[in-house]
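Presented as structure tokens, the chain that follows is alone, the form predicted alone.
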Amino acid sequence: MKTAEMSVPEIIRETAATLKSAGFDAWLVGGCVRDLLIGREPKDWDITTNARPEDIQKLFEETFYENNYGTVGVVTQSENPKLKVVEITPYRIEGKYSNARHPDEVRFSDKLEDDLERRDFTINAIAYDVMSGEMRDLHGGREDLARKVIVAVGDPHKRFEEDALRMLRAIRISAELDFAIDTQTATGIAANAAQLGKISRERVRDELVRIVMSERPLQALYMAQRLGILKYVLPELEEGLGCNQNQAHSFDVFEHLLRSLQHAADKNWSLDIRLSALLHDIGKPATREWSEEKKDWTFHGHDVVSAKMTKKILNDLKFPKDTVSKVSNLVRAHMFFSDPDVVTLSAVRRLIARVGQENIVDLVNLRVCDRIGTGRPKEHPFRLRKYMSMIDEAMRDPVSVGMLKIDGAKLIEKGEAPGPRIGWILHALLEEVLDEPSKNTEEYLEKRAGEMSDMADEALKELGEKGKDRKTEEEEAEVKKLRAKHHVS
């Protein structure tokens, strides 16, 4: 194994040296030691000591202490955000856990052994003294690292009863490190799965994000389902188990979604694309119907249902509003028709206007994930590549109100009163420009806006609302015919 000593930043050594010079212990502990031993860069640095919080605060110039568990944050002068704050925690013994997350009581200890016994997994219970080079491994963590196995410290049932989030953390670490989960530890997870229902959705979200952003999200979520904890994270996902699809798909909805997500991970795409890939067909089980005419399953409207479910799921998990909006928008639009032989540049411009220029590439990438998730081997078949070229061409044309050669200020200057009529006129003008980009001139738009200014509110509002992002009924009917022709539900 790589030695930890050579990879420890100087600021960490200095912090440990300050504690040691005052007569206290200073051990690196937790994930940072684990990562150092396997050659990964630690995400954060934790030091444990026999010093009490008040002792720690006296030794450092700038600190904060705002918790019930003894952890003192030492603010450093480092420009590295991972080293800006070093957390130092006294050795502690934890009392009973009544909420499956936090101990009811914490007592400080003078022995490192007490602190290591309360930790979650053996690979996180290795202590390292950066000053002397000594490593204290009382639970076989280094051996488990070598075996690439996640093993609970002591009795796994007790560990998971104490803190149910540890079960999801085991899944996440497994995905991040490509480690197996020890049989007894896995049995403990399965037996205590329901405890995860007591954990706040924010904490579940944080672990889920790290799983989704790992290199192996398919492996992790499949394991979460097998061990019975997925239903407490994303219950809607389990509804896709055994939900067979039409002839275009090789897998049920559950596996299709996991494979779509995995492709996004393989491409190292963003969280938004990964979440969209995971949820884009989440509404299929609710919309599945058998067609005697086609002798196959249909999923009419699943894009709309999936978008609504996506919004509910992400809101429940307390994702930021921007994430909820973008991901549900991508899910809603993922069934865009992309046959370049029949689709028009006008339709492409409308799609761009609907999802936003900043999201169109992500939407195409979502489509790629969807395709690979069906079991089809090629990322970019000729039709999709050609469609992407049409997007590039359409992006040169106006696809939003902000790209018009006229704005609200000009309309007011021409005599239109400030108010909702301004927006209606601009959206109605955009509707015309989406069909004919050549109309995007000051001369034409000012003339047309003048004509619209004479319209009554009701008629103008109807025209403006129509111009926001909807396709005409004729276009919708044509797309339905084309989808049926190509067996696209």
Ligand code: ATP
Contents of the next structure:
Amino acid sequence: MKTAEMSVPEIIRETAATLKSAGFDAWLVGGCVRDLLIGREPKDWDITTNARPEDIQKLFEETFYENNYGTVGVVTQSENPKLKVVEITPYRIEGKYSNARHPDEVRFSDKLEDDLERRDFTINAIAYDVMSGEMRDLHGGREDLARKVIVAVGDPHKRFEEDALRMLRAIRISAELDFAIDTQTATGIAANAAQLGKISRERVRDELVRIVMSERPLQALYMAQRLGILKYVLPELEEGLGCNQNQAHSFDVFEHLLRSLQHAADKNWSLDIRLSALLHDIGKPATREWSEEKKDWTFHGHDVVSAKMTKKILNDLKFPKDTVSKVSNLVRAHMFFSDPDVVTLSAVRRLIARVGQENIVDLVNLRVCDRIGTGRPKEHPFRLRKYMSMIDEAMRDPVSVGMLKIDGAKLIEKGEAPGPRIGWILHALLEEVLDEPSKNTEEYLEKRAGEMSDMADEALKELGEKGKDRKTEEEEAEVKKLRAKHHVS
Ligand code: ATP
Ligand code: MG
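Go ahead and give the structure of the form predicted together with adenosine-5'-triphosphate (ATP), now that the form predicted alone is out.
Once more the chain from above appears, this time first in line as the rest of the complex follows.
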């Protein structure tokens, strides 16, 4: 393992030097020391010191102090976003926790030992003095780094009881570093799993995102399941355990979803694709029915139910609205694939119109994850390539209202009153153009719009919302039926 000759940025050295020349200690601590020791680039830099917040604020030109933990942010001149703010925290002693979330009080200390003792894992509790090169490793962190294990500092039971988020941090760090979790630490997690229910959904989400974005989400989520904390992160995922599928699959729904996600990670695809891969069949357990005729399981409407569940799950975890709508949209559409030898170009155009041009490549990638996740990839990649070339072709045709050779302004100019009728007419015209792109001419569309202008509201609305609304109603009915059957509200 590399030792202290580590590449610490100049700005960090200067910050430490300022503290030291004023007579205070300055130790790098936490993830940055851990990462330096294993040759990984630190995500952020933390300094701990015996100076108090007031002292720190006096020593640096630009600082902010807006929390209850004593952490002062020092604003630097650096262009690098990771170095723009260096966080300096006074030595702290672990306070009493009565809610598994926040210490009841924050107490400062004069001793580095106290501060190292309150940290979560031994590998995160190594202090390094950049000025002298000295290391303080009171809990065997370097040894655990070499063994690649995550070990709680002190009694794991107590530490997880104090702060339940640490359990999820253990899994996340193990996913990011490919470390094992020490047996006693794992036992402590299993015993305190239910405490995770007290942690805010935003904090759970942040750790979940890091797990999903790591190189090995499959391994990590399996571990979370085994240790009993997945129930408090994504309970719906556990319903897929032992939920066997039809002949096309080697795995139960749970493993299929994790393998689909793992493929997205192997490809280094975006968070949106990864979440879609993880959730695309989340509604399968609720829709599973045995078919005597097929002598196999069926999952009718699982795409619709999965999309609804995805929306709810991501909203509960406080994901941004864009993420929720994009991911549930992809999940809703994931069954699009049909035999490119029989599918028509107009069906492909309708698919693009429904999911949006900007999402179509992600949808195909989701399909790739789904395919690999079966463990029995039956579709030859050739078929997918052929479908992709049809998508390319269809993308040259008009697939949205904005691509029509007529717009709302033109309709108004021709005498149509502003209001919902404009939208109905444009959508009705798009329906025709999706079937037959050559109809996208000013001449034809103006003529058809003229005819539609004479239609009564009721009839025009029906025409305009034909493609879109009919589908939604059917979906609502389907979901109601399923809910009733499974007694869920
Ligand atoms: P990364 O920066 O890669 O996210 P990290 O380990 O540095 O990983 P931070 O959230 O930056 O994570 O926390 C910095 C340090 O603060 C940790 O290394 C650990 O020593 C301590 N720490 C963070 N969260 C906790 C916690 N919940 N309980 C105890 N110590 C913690
Ligand atoms: Mg950090």
